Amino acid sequence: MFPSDPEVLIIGAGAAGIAAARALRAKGTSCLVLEGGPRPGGRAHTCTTLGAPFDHGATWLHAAGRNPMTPLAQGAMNHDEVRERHVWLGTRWADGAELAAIAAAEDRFEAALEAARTQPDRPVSEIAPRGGPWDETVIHWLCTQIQAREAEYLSAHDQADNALEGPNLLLPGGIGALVAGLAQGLPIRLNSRVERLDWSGPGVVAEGAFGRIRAARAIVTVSTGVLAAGGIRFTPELPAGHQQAIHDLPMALLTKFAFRCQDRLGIPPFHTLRRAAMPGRAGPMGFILWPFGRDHLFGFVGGEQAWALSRQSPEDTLRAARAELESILGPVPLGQALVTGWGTDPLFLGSYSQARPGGAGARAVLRQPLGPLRFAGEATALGLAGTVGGAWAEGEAAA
């Protein structure tokens, strides 16, 4: 049974809902938390179409020393002391050599994002070191790779703000799967999208297909995809700094796909295969092999590729992500296949929030709360922006 006057109300049951509901409920607090789809989780969620968990969403516990998801993950393995990175040169692989100049340059870059906050807020891309022969696939890796955004759309200070360490941290289950098992026993009603939030008090109410729900307060924890789309609609209006800081935080989008294949091709599980940046190339894209010993390899595309593979089929990214392999490796046998479809699902619109240029102080005016009305989430987080356990944070603080 589900509450029927609950103090708090949480829209969305993704991390940063789940871990507020069980805030709430270890504080004798009632609650109840609202997910317009069909399962909890959100952006974490695992799957066994390929015969073995697979993460869609979150693939990494970032940060591990001080990510507060850490203590809650069994078995968790640290990636970095097990993959081997290589480097495709477009005919050969990057010898050790080259492989020292291009961490050097990683390097560089990190210390030119330090460097930066003694300055305004600028462009990634006016600050990232250029002219040597690695810069580009620097820029390209760390910023449209990982961060999901060319460098010409993200404030260097949110960068430098949430630069992740390691260790990164993966789990034989799949952090999807953790999350939803957090969530077990929590008071989640399942296809229930709030489509209207009247905040105007005394407490509030939600309104969707579900009918109308009052609450003495309400954590919002969705997308700012989803909020800057007018997924919900608020009365009274947000302010003005709210709704900036919405506009300055848009959702980035790193789509995630894998195969299955039986050869394992002589490569050892868990290496890690990218090319070079190349004139006249679509950017490269990233790919991880045989996880676990497993029979499947998964791999990323970001920035503006991914949002333009988004709006043609699934199949076309798929096409793109098997030309890049095999443009490395040769005809690969690959078998069954999947992508996620982050960018198009209207209860995610995108991966993760990236703050524009100048927009690097929008993370922290968001989680101020309006009265009855909080926001939480990945993009409310100082310091983990972007990730799982920043999300997890910002539920627990927000409850």
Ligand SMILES: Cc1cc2nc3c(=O)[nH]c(=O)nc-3n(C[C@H](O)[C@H](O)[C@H](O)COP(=O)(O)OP(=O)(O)OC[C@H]3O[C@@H](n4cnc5c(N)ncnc54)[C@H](O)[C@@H]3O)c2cc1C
The other form holds:
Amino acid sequence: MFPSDPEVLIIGAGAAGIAAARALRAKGTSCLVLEGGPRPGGRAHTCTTLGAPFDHGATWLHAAGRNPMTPLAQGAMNHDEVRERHVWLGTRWADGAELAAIAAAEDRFEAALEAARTQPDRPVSEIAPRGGPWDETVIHWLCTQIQAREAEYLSAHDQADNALEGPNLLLPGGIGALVAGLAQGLPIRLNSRVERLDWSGPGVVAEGAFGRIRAARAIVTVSTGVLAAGGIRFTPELPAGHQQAIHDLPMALLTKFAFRCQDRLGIPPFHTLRRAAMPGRAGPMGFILWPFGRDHLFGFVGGEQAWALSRQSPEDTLRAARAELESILGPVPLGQALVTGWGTDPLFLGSYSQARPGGAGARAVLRQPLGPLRFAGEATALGLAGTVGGAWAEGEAAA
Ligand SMILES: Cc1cc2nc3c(=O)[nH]c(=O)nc-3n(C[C@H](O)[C@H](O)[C@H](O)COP(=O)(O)OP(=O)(O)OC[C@H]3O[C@@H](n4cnc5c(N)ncnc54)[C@H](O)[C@@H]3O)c2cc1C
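Can you switch from the form predicted on its own and show the form predicted together with this ligand instead?
Expanding to the full complex; the earlier chain stays at the top.
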């Protein structure tokens, strides 16, 4: 069933690997995808444990107007049109004027990022507006939560280069299900983890428990977390420039959790809850209630707090999430729950890459071809970095 003598080996069956395999198939070039895990999709993964589709990884197709996956996403809905924002201030909800002031603080943050493009690259924490009543809240939401890494570790240039505008699309069936569907019929060998990759030439040889497979070229789509941890041993070693690029693109961590809850608490679907940052309290988490009118809510915790929780048990994350939710809504009759484990899974070791301050050029370096080797994935994307659409475009480009 699998080609015995493929021209191209693709390592990893996430969005980038699947896009590369589809593009090669369209060109009539034989390829084989070696996937270390038991399923295709990688960081796009939909499960139905809670009785309805829930995405463990990618949730939205951002920047839908320029996202290469938009034309593939039948039935997607524009979340921006139904999203209602509610911000808890500790004892009451923010009123209309306060919500407008928060939106204005977000606009000032985005403008500061844009302005930072013309200066030497610095940490986002150094260019972000400070001193206003909402600035700390906005920095927490836009950096620690959405980018899953604290502002002091983020390159302002990389953030500006990869800023994501709307529309943000949600898929009723899940992004993971979409990506897995696009993998159908492709030559993907599951549970085939590549441990060594010899590119001393001619061609490449991949080795693992599956044996040895030779090809003329390889496209490597594993995360920079896997690369940095030595998940694949390269012979010869990667050149210094590529090693530096991997170092400069460390993985951030966003953990998602979800709870079943049949009592809708009188709250309408798609209700979005967040709390303002408060001195002496851990940073706020974000919640989305009853997506598509379903009996569950889900939420996010990012950055150092997510890494700290990932070193504890999943129950600790769920306890923290529950405490955060109940500090806003009071007691909630939560049922079955789940929590993602991207930080500790050796096939990922984080959620998505974020360039270190001064490292904004690393994505362009990592995507430079190395003889028969080419790296592709969210980490090499220029403009949609960190996203499933960026990974898809990079897989196609590498092919
Ligand atoms: C919690 C979370 C929320 C997110 N939210 C969004 C969002 O809303 N919108 C968005 O666009 N993006 C989001 N993302 C990011 C998006 O999911 C990723 O950027 C994208 O899916 C990455 O695709 P990829 O092909 O580059 O890498 P991956 O999906 O990681 O694919 C690489 C594959 O390589 C495999 N692999 C690893 N090591 C080996 C090995 N040694 N041998 C063989 N195979 C190996 C892995 O199992 C994996 O399947 C989110 C991610 C997470 C984790």
